[in-house]
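Below, in structure tokens: the form predicted alone, a single chain.
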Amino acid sequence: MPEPAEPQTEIVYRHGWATRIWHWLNAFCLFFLLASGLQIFNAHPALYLGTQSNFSNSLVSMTAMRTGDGSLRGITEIGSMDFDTTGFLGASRDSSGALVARGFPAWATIPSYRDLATGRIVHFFFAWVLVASGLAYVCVSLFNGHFRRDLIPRRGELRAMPRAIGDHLRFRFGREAHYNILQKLSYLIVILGLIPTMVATGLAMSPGMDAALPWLLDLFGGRQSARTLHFMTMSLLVLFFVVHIVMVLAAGPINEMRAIITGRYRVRPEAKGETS
């Protein structure tokens, strides 16, 4: 009896030299972002709304407290309920394997130690990094045409999302030549909404921003707010982050790593022309 024959694959030029350059310049900064990020936290580890900050009316906080046998306890609390999470935030251990109070544990934060000072200066250095590189792609985006061709949604796409929809939860995944409309939403999503957010919040906190452009303070409320949303923000594009790597996996690690690293991505010779 013949063995069935192996589907028939085709190679295709799917990203760019600007997209795979954006790609591995957001994920290298985006790292150092939310590590240094996490030190900067770790000064004040609450988030409030408004202008006042004190822990009595904070939205979360990551405090620790001792019992009645003198160990340390962390306690996060939300809102109004609060959690033991002893080990990882309000109170973890440090490299001599100490339980200290600390917001986010040392392995979490750069550097792992208590600096505050050096945190703000990873910090800012790759949130300019990352601003520089974003204008960089935005003007060689439009210029090349990739926005219009690759990332802009065509309104067949839209009806067919329903679809899209089923056979990502089914992990179905057709490896067309363009992006899916799913993969067409949420980078627009990150890239007009999320990081000029981010951008726009970090902004905010900074008191010489805020002399120089008071409307920006006033459009999110306070310092305290920007910082929350400063924060939640980030807490997305981590969540983002998390979903675009299982997908990686789930579609095919090889051939997704292939396209981001050469921009060459093997497809279905019948989805070569497919716009969704």
Contents of the next structure:
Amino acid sequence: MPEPAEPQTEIVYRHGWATRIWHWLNAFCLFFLLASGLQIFNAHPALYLGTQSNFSNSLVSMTAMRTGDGSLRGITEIGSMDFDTTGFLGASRDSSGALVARGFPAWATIPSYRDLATGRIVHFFFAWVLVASGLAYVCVSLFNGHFRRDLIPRRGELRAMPRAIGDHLRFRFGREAHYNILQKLSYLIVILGLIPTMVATGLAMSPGMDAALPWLLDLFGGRQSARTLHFMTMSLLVLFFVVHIVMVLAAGPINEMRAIITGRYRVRPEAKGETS
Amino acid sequence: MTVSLTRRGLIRAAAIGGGAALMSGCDRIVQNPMARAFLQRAEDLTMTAQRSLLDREALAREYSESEIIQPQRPNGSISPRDPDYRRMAANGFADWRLSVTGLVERPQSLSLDELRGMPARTQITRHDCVEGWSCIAKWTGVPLAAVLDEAGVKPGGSYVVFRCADTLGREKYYESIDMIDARHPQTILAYGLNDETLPVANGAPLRVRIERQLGYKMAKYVMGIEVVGSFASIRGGKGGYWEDRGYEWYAGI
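Having gone through the form predicted alone, I am curious about the other one (the form predicted in complex with its partner chain); can you provide its structure?
Let's see the whole complex now, leading with the same chain.
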């Protein structure tokens, strides 16, 4: 069949209002939670396994060391390995340009200067917003069929997964009306896996919640393990964010942005069927 | 080539500039008193939620002897330079007295021996610092509830204020808790740590343990207990040294 000169396109309504509101609220919350969380982390930039902090045996630590010539070096220790991370982790420049000891640098934290109290105020405020909006989204999505219709993978899709992975690695995207299998899986992992893990590990760090729900401690293997898992799950969310942005840019940023703002998405009709 | 480099340079500069503007904008937001007060409303929500979830008597987890793997890490004041405190410490706290005042029927002045003579409680618990670290230690002391009962709390006595001997920055440390925490079975005035006399670094001769809250609530070097109806007129009015500096009064999280 001859290819039409202009590929025919069609506008479909792709994202419901609940999905769009939740997407942007989430983006906003996760930004503030990340930057204030790094501020909180900077108060004691080390991670441990187990119930308590074994100060002589941390899993990860970011420290500053004075070298022989008097200059400050940032050292990141992972297990028994040391890395010089001066300028980024352990020691970085403050607003006056001087190297100071701090875990994550000023540009990554809220506030940019060292202020644990404010970091906590920001963190817990947005934690509440994240939990409230997440619960509302899950309720609406169960009710309006978004989960069933858009997110739960179909059997055929799982079988076609190797091809979907290959297509994505080559940045070859079909502009389909529905989420492809990799989108479905990654969104489900974020919604049902990463965000609930963030909330639960966060609560496990609260001495009040530990008295109310002691199983939280057993679930994660102790308060310090929960803190480490909180950090690792955060890293996975940042990884998701990076891949998400790359995919949006590769798949057509204007179309994707319009879809997540207005719900309207331009699809290629031939892409709706089988792609080959 | 030059064009693409320049363009790349421009994008890079825009990203860095945009990022810097974003973060300094965030600094300005959190410094704005109204925005801050709004964000801080979540504190009330946290306390209400935890208090409704928490049984009044629900205990913090207690651990076994084998989990004491290191000395209790001291933090904040670790060697007060206040002359009165130094004098008492040099004397082994022989003339130290705990005063119990405020809204009480029978104000008290208790010596260490008198406190040690009261029914004691020993607990191996996890100390959670607001900075993020945790440390397990064994604490021995007299339940605060017993001291309060000895003094007899008058109607209207809603909070217990701890007056401390140490100066941090330029002010004497102080803290406050409500009667739910004050009367909790694990809330003790500790004089022993890991089977020994409480060392100076950890708050000798007496510190409070409030096991369902963070470390900064657990005042060290306690000299006086004052029962009050409100702490609004004390110092910064927020109920504690760190609270006056922006930290939460309810530190269960």
